[in-house]
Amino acid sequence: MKQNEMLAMILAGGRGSRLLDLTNKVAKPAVSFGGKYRIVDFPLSNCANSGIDIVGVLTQYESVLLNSYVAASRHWGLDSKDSGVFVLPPREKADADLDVYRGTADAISQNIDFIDNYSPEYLLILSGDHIYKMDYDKMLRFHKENKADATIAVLPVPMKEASRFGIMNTNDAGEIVEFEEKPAQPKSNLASMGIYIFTWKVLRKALLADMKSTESHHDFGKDIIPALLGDGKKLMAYRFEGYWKDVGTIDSLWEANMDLLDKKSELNLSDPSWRIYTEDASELPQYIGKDAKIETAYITQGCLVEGEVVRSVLFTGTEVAAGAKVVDTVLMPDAQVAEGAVVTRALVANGVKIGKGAVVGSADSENILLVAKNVKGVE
């Protein structure tokens, strides 16, 4: 790929109000992942490992964090004079007080003075959400083979539940032929993965078309793919081989940790092919006390345990007291837990104390329990 060829912008400026007090201060892509990452961390590394340049992160809601977290390039090797990460917040107001994307489109609309500052030849747009590990720059060569105006990342999903997603609907030489958002009766499995390139010129006339349009979502989804298929442009579907998950509820967030536990899993954060990259985290290493029982765990530097983890997944500085135990959990970080206190199928959230002899959370139960607040233990 030469030199700013291709941009990334990633899309990271979603509520994501599915993870209820998760999210409250922190924005989705912020939220801890897999020990010691954030979820932000997937996209980014993605981005440097596929020798892209310049990658604009676009935040909205409780961005405070975020923005000082992917401001500090050097996380991702983007440091040098030629490239860099940049924070790009909303600059237009929806009202007198509000400035916000008014959709996925809009994000990029906003910000087209900025790409055009790179005269990018095609532009990757991301969701700053979802884990994963994928080389954009294959998707960028099946862009450029099938000579595409557009090209959508999808992979296959459980039919019954295809109408959660955006389906792709394809012809026998994978060029996309209708676009149906979460439709009630789908036509096909092929989910979009939310991450498309297309042929920045095709994309930015459509753009400029659709801020004029008052009556448009300002969504790449309902209204530019629409646009762009009953143009008569090239769209291409681009089959994903791999893990990829949306992170977007507790249970599916849990999930994704509890993969780490499964050596088959292609979620492995510790392939030196393809390294994830993070803030580096000035913790001491891992103590496990000599009375300690441990079963299939992911334990993280500055974890102290004393008391017993069977299938659970531990963050950076959380501790398991001696006679505590932690089964099917994940502890995010510093969450800690005391003495003779039992936690069962739960995610725990950041700096929340499981006070002494407390049970929380059942292994009966469907949904995984999130704990946000401090459990007071028994007298």
Contents of the next structure:
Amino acid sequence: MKQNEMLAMILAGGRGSRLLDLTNKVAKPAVSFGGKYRIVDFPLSNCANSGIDIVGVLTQYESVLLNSYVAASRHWGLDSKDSGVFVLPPREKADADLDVYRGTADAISQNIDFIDNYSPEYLLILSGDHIYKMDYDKMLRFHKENKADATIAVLPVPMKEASRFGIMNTNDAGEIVEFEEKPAQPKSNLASMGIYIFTWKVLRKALLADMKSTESHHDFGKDIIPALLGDGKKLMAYRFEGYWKDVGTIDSLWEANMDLLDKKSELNLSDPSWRIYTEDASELPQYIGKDAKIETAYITQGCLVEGEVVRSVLFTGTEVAAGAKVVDTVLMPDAQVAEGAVVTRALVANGVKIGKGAVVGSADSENILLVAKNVKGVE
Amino acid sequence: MADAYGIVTSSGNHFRVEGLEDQRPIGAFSFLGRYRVVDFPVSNLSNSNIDRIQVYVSQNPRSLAEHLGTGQTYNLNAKRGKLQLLFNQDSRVNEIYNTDIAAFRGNMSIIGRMHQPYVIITPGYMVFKQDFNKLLEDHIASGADITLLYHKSSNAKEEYRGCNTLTLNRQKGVTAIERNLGLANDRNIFMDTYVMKNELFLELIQKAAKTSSAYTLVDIINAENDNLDIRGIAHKGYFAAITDFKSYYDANLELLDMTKARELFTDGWPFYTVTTDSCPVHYFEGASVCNSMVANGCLIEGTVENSVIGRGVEIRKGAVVKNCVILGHSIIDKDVHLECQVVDKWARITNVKELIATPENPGYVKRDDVL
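Form predicted in complex with its partner chain, following the form predicted alone:
Then the entire complex follows, led off by the chain already shown.
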């Protein structure tokens, strides 16, 4: 096997409970996004496009769908001879009982043997629940040029929002001097994106120490980064410019979908030089009916539109019947809106049917309405 | 696993699709925005659990080779199954030598080594849905030597010109195979689909070659009619033969009728094709779209009516596209007005502001062209 300079590990074990009913049966990384994608397609495609061959995906919560989904490594072109996507759920070991991953760092610690198999020089740690496009190879070059022990991607956020994030305080050389999780009085606006490159032997040592600690939360932000800083290791902040969104709530998931309607969106999924790959649906092209009306929309293959669609995103296999109207709404895969129904400012979950003439959501609601159960028609 | 292997044939030289066929064989034509014509026969075979498939190509193999690849797209078992692209260079001396028999003879050793007892031959230039396993069962149950698939047409004066027709007796025995010259409306159009034992197939190839270098498989079956039990089985559902430019145009637009489309596209019988990982279609303010199929990756800002739009097409502000088939990655620039056109891939219409033809006589814009 050819030498792997950098391996990627995607942390995909979380439930994403703020996504409410959407994550009842699937883990957050497997939640649908942008018409045809799933959230985890973004880090996986970024890996494939950055020339990374081996990706481990650490799964835990409701992982049946997620495991089978990411195991089909051909979706992302990660299926050549020496590459692959590997599903890594917690396991029973000869010297340890089956245990859950106790934290982000523990998930990696429990898979040190997997990583050692490939003897990489660097390890890339990603989160499975962010929407963005990023060339990790550029970040690796930055890490090497700076002879860093760890490099953390950071995003400048508005100062007033900084207290919602993990904030990196840096010196003039861009070295991280302090990490603060959700500080009340932020000293900087550089938010951690949850993207880390570690020099593997440095991280390996830190992980082994962390495993033994009884006080540790086994978390990268809370434990590993402060420990490395305490040891005087060189941690660099890598500034990312571009679209990045944590789609942790119904509102932010809806917003990120709506962002795709913007002609100048930085996410631009139609850029042929940095495609986002996903599973392929064997469906007809979308059919737009005789009396359909479409006003700014993002609609994918397999949709059937006979009614009116305004500022909305339609996922694979959705149907908008004649006389129905969908406004400022996200219709997740196979959702159906029957004749005469009106859906406004809503996120309609997979397979949900909105009955004839039903009225769902309202234009002046503060929050986006999640519709996770069928809505009866009005006869 | 079926007891048959599949052969997907290339079109005979009596068919010619002006323009499009200069670039690639009919099997590699884009169809309904995201498919290629060959996806239909190959998916039919794959869905029938036939996983040894030979696709014949006689010229411009590039696009077909690229598209078919290893057959993984079509769900073929990577170890037990195999999709072979069999190339047979057409004779340049005289078209008359370019027969299906010549192509089979060029790959005789491969055909001879197939261990499946039956062969199913189906065309790479026709679009329909067919369960070949069922066809094979019916063939075996009937005890016939050869089974031919046909489609009853009541409009054969206009449609399926140049295709062969079957003359059947009351027992569905085939008494003759003749060219459709458009003399009568009610005809049994031969769908160029055959089922027979591989042994018989090999025998017929040899006999044909001995009789005449210009003989086709149809010719030898006609000649052997007295010695063989040949039966016809009727196909029901959507059927299109891509045999000339007009039939290509019509077949695409015909499927905008969702009742027809649902005859072809049914649950549990997917038609596979290569994904290009295009993003969903983006409709901008000002877009107006009706009765159209739009493939992924398109950016639409203009008006689209009764049209089939291929992947990654841009239709800019003020542009009007009516009754058109636009192939992948073309750009219809601002305020350009198109009616009844087939626009080939990667074309860009920008300076010519109006191209209007009629449904009876649609126009064609060449691949990579700038107008």
